[in-house]
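One chain follows as structure tokens, the form predicted on its own.
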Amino acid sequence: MESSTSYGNLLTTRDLKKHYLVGSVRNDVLRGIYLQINRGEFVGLKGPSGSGKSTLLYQLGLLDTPDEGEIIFDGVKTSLMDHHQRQVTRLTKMGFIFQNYALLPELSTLENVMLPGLSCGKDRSHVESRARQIIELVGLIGKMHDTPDHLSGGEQQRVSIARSIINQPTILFADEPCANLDTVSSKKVMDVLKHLNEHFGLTILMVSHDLSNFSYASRIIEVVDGLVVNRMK
């Protein structure tokens, strides 16, 4: 994996708002978020349950659209992107890690990691070669041909990490990456993320309830009741 280190602003939000209707009741989840993520940062996003952390992550990852406000990613206002442009941006410039791993059960480690690369129409031999390198990077060279049901939770999450970086994204979004893992497995996952950040300059934005995970971050943003209330180094 080549280094992507490059300083300067990567992601900005201005007065970001999002609400949901539950019957006739309006729930204002994001109430005016202002934040800035610079290239090469490892940012932790903390806050109590229901504070809007995961909703914010989904807006920033273009998995949902805000009701008001603006997201500027890599110099482009995402509100000006059409559906195809959003899809291409997600596939080529963004990586995603979810707490439930989201691996295809019938595919091997190698096949799961290759999938996003093949979805971009890249040459299969090139994608496979790169996938093998990344699987080795995350410490799973001996699990190359195992399906998810033969892997531990920590191993599945490392497969998820490998899959998320196959297309050399600009930013990696991690939503509770260690939520279902024990202490030893969590440390292995966090060590991989820190390595990607420090050695390859990958920008990471991570939501977590586990305060120990924030020791890996270079900066912490706290969200409470849909607003940024604290920015900590």
Contents of the next structure:
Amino acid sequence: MESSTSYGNLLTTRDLKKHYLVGSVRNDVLRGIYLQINRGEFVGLKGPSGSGKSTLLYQLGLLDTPDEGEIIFDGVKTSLMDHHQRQVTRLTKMGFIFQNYALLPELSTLENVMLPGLSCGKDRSHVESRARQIIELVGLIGKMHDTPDHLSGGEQQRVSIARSIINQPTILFADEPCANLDTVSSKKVMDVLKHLNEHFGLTILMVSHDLSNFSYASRIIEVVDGLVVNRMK
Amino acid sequence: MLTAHRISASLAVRSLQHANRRTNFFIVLILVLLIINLLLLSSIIDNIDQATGDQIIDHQYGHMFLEPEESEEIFENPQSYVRTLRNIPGVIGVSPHFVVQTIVVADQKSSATEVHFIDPVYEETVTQKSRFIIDGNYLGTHDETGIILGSEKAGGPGTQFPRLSLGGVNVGDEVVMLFGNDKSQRFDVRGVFFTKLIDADFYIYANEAQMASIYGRDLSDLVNQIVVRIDPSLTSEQSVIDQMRSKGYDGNYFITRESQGFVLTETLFVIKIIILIVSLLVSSGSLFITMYINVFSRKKFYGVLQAIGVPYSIVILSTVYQSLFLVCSASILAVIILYFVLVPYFAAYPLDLPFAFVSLSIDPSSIAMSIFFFFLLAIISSLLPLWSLYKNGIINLIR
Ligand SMILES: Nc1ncnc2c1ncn2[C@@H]1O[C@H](COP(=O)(O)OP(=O)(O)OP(=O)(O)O)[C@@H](O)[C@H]1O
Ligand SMILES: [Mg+2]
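The structure above corresponds to the form predicted on its own; please give the structure of the form predicted together with its partner chain next.
The complete assembly is shown below, putting the previous chain first.
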């Protein structure tokens, strides 16, 4: 099932649908999403608030399951994966960055970053040295042993980026990574993402409201009312 | 797998460190109370049972007693019975009795009653009468006309069954006893004892020295009951019985703990089971709720672990470790409180129950049982909410 190519199509969706029920009111959030993302791309995802961007990202990141349609990731239909395969895929092939960072408040920077590495059963010293490298890369070498409540929002988001790439994923999903950050912090976060994309060929799908962040993107997809409206280069 | 345990353990440690100290403290406190609740009542009931048996041993029959075969009125050659019993290792006291029905006539009232003729010195090696005299003295060896009697038989203020008493005889009073062979005899009341064991407090003991003038014989060949005290650490009642029988000493042998207080033991057993079931239910309910809330309050923690793809085995293990740590601390604390606070307290201030003083002794095996039960329950009650959290979906947990 492993895709043999290091270029070309990485993620495809066909007619992806998802609805929520609030009481008896049906809200069709995703109404038939078709999209394709190639390896090495940095794709921006934009759209009005409530258009379903986060919902889409959750389906693609295997955090939720769509009602209908298909997601093909790295040559595998995700609808055929069981719980365990989805968990392993999230752990080893996908990184996810949340607007609210989603760090474990009980762990230090180093421990937060190491956790997914250790969870794969990798050798501890190997994981630790890689974690230190990544933490240095995101510019937090001095905050190695601080817990999240001692870090600023921008720093926490960079910890969460570091955590998301410890297992060298094929794709990184970022849901408004800079929404809570000031311009200086935003720029630092965006620089890190750009660096990962350019130097390590990491595929990135990023949701943002701030169009200036899209200057890093190679392509922008727009979602309106649960449908992809246009694609532009 | 070892790494999984290591990750789980360190996650558990970090969670506990990070959790509010007071939260951890209160959880442990609740668990301590639940464990003690589970142990305290049932062990008090055990002790009531134990204490009742002790009372009967100390005030009526010793650890065991024997009576002649059904067809016989008295022992044939009682001295050899007594001698043989005394020679069995572990037997520390043997006292022959001649128990006879009399009518006791006092100034106020007369009453049909049993009298035990005893040798005061031998009797002291078996029962504890001499230590429970509340008025007057114990029987002296050469005090031929002396009797001692229980407070209920004596009657007077504070007795529970005045109708069965002699209406209030005191030390120094005279009573006359009428025997079946038409003899009558005058006795002097030397002492009144009070044991809290109602049956024993109806007893009358007379000195065997007076038997000769009534029956023309004494305890050396007129015996219909022999009470025996043993050192339970050296021998058992059954072993003494077996040794006696093997030497050809027939008779009706009774083990006090088995043949007395049967109704009470059964009643207590039923009460104990009911209390145990109720406190098990209460404990399980409370423990379950405590652990459930503890896990549920950390929704986000579990959502994040799931979102970043941490294997379920690690998540489950870390939760189990956390629960185990809490139950472990609680168990240790509970055992310390039981052994260093409650047991010494009850030893110093035993419960003053109507028939005995009851203190607290806790059976280590029942402690082990309840702690084991708590561990099991803690694991179940932290894994169930985890399971229902997982059914919620990741998104709903990390929102
Ligand atoms: N768990 C849920 N239950 C019910 N409705 C939901 C749920 N999650 C999202 N929705 C609804 O689905 C719609 C799309 O939500 P979503 O978060 O995907 O939008 P979005 O494009 O990310 O918006 P924003 O830009 O504000 O983040 C919204 O109307 C939202 O109210
Ligand atoms: Mg959103």
